[in-house]
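Take a look at this single chain in structure tokens; it is the form predicted on its own.
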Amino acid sequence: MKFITQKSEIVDALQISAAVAERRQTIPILANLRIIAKNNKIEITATDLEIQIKIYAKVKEIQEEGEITVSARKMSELCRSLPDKEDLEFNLNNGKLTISSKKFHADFATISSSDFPELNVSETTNSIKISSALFQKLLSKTAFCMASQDVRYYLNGLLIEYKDSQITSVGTDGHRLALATKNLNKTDIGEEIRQILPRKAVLELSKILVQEEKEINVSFGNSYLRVQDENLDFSTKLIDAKFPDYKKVLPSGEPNKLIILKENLQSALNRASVLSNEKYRGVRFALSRNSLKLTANNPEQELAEETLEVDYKGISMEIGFNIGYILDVLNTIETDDVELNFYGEEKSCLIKEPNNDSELYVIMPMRL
């Protein structure tokens, strides 16, 4: 295997490849990439038998195609530092591959592409196809509600429901949930799909993808989910289990509506953070007519009081947050103004953009 390639056409796919590696060396070629050099471009791989990356890169020239594996992170590390607009040979010889360029040269010992383990991802039900940066969009709205290392397995992943024409993302910890649904027009598959993601294929993509509006093919199997564009093949594991039902987790009634600037929200929030219990963070609304007082404290007898000017007819009542909860979801709102609606002191708190039920955030109450 020998080409030779620029900095600038190889280094992001080794990036993004080496975060999908293993990288714990259970097994040691898991955490390298395998690299295939065919037809005017090479195949970059890599692996942790959970989700499978592979990126098309074309490069310079190919001057004897090959194949091999090679340490994801050192190799991902060092071209990344060399300088850009060189020029970089790839040669692989006696089992070492070895990268120069004009001033610089490194040997890498390398193991045997044979052994590299593939996804098996041939049982295909049904695709969509959908553009990469709506289901980035779908991806980021709703990734920073799942769980990480809950008991409750199913709930550090994302929910990914396909129904009448609509792809639905939803996220929950248990404390709180985001719910993102994006209506596509061109296709109806005819048949309701849910599919567990786990929570590293799901932050991986939300990296990957990118915010154009360029078409990806998205096709579900019985056991995974496969992302692909011209350039990119990531394949992922399902977790086996059933989501909660969702519906069941929005408040309903009628809602006591507060509308506010979502800058100011988040400023006064930041502030009270400082002085609210660090292990809680909790802090608490006071409503009343256009008037929000916010009320944060610790153990060390220390307080912080704000009160906010907003649009509220609502009826009086106080209620507690996770600071952090709320500062999330303001995190995640695009629009200048931020609603939230309160269905009593003991329920849920409902956030959304105002004129916008496509994204929703529920957060549960906390005793103060």
Given for the second form:
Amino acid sequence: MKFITQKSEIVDALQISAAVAERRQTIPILANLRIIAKNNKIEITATDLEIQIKIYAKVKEIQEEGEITVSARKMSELCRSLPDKEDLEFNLNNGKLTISSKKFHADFATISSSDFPELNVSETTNSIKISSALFQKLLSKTAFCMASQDVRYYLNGLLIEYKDSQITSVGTDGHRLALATKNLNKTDIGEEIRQILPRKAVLELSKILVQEEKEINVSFGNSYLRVQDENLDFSTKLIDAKFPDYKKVLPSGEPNKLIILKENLQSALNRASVLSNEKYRGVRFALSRNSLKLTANNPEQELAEETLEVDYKGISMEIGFNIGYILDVLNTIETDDVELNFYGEEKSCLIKEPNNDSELYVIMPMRL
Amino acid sequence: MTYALVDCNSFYASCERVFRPDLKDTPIVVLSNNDGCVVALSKEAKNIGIKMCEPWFKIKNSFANKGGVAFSSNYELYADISARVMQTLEHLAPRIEIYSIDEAFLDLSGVDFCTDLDQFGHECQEKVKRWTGMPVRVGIGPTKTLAKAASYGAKKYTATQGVVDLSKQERQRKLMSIMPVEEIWGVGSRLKAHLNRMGITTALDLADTDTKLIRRRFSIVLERTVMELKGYPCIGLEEHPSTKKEIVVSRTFGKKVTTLESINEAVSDYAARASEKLRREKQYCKVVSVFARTNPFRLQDQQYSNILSCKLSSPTNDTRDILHATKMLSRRVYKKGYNFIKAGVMLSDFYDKDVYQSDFFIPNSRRPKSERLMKTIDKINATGESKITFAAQGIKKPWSMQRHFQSPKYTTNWNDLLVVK
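To test you: the structure above is the form predicted on its own. What is the structure of the form predicted together with the partner chain?
Up next: the whole complex, starting with the chain shown before.
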């Protein structure tokens, strides 16, 4: 294998795929990237046996086609530190992959690509076309509510639901839930799809997908989800479990609606969090007509209290929350104002952008 | 600031003497659980050559020949005598920090204006002795570390009659110049080696070291110690003990245990005890762990040790919830064909009483009337030995500890009250 390329052509591909390769691997080859030089382009693949990413990159010239695997971390770190516009020659010789430029030269140890465990993702059943930006938004708006390392393993991922030309993503760790829905007018595959993407796949995908109106192809298999465009082929195994019925979690009844300038609430919560209990991070909301009093205290008997003017006509009540959960939601809200709907002191609170029901956030209260 | 450290002399051995004045000059040792080795000894026992941690079977005969008396540990008695000592100390100073079962720091701020501190020390000794029967020594200094050093002086030099006042700098320097560095509070044998290599062998050497150098080479913790030796108080009085982060109850079995039933019983017994401690701390736990191991000293046995944990759906301090978890865990920790010698229960991830983060998918399943039931059980059991136990804890308990030489629980059990003939 021998080809010539420039750093800028290859560095992003290396970095993205190195994030998928395992750092502390059980099988040595999983720490490696597979590089295939063929048909005037190179294909870079990394996998942790759960997710697999393939990225295609342009090259200036392929002098000899071939394939090999090398350490993902070392290769990406090295390429990142090389000068930008210089030509780089990759040459596989006697089991070593040599990268050289005018004054630089490095030899990498390799493992034969015949041992590389490529995931078999041929069993596509259905697929939809969706804009990359839209899919990325679905993931990033809800991913922060996913659980991590919960014994309820199905919560360590994101539910993707497709029904009646509507695609919905739901993330929850049991304490809070985020839901985002987008309409896809053009596509109707006539079938309902519910799949749980594992946490790592969600986090990687939301980093990789570009926020452009470029179309990507999302295919749903029974045990895989695959995302493709002309330069990317990403596949992930799915979590084989039933996701809890999130609709039951959405609060019902007549809400007590509060509207406040997001920035005001954010900065007040940030102030309160300084003196809140480090373990629970609790804050008390005391609601009364057009007023919201926030109180936080800690075991050192320190206390922070602040009263905010708000638009609130509901009943007076006191309710506690984890500050972090509220701040996470506020960071996701894009409007100036934010709407908080309270249903009672022991009930969950629904937060959303005013006049937008396609992105909902529900937070369970904390007894303080 | 002025602090006093009041430290009980040979605490466990002295507790045994409180109700046995006939043993006044007799060598006394207190043995560990299962009467394994010496965990405490009186001055007289030390004088006849007995050392801490010595295995009992090795010294048993010679000790008896020399007129010594051994006791199995009687922690109930020790805890009660300790509480009496601490209560007495509360009469002597407005603020006290109970540092361990046999030591307390007293804040003497203000006391030094109206009394001579040395005299205060002797009065303190006298009052504690008269009210509780416990001999104590008193170390006084402007910082907690110097008060500790004073207490070392009071123990080491009999001429002090158990009271050393280090309020004056020249006295501080005099004592520190003859005090090995490893005797300082917060400096152990590991730090000693390091400090010795730097030429620091006495407490005074350390007190005279540049604090910046100490922070660079060691840590801010040792820097605080040095500042305290120089007379600047850095470590305040902790009147309210900080909440525990975990509770462990583990015991060595009286004899080897091989069956799941026995492991289950023992683990349940420890779990009930741990739950009781958790309630005393007014805490609720979310993580329960069970561990068990074989005896590593029995080289002929196959060895095995394991610890398993589980996370409860909501924080609890109800013995029934904890037993439910430990039973499930001990079944998984247990392995057939091994001779188990020790098992234990650990509770962790604590929550305050009313703090609870609700979960969408787990109903808040706190048992109704749980609090009242547990309170009632604790109240009944507080009057003596476990009167109400859960069936899972077993009845005969053949695995329980051996304590052949245990003294009566003079102060906590009606049946053990001394009878005047």
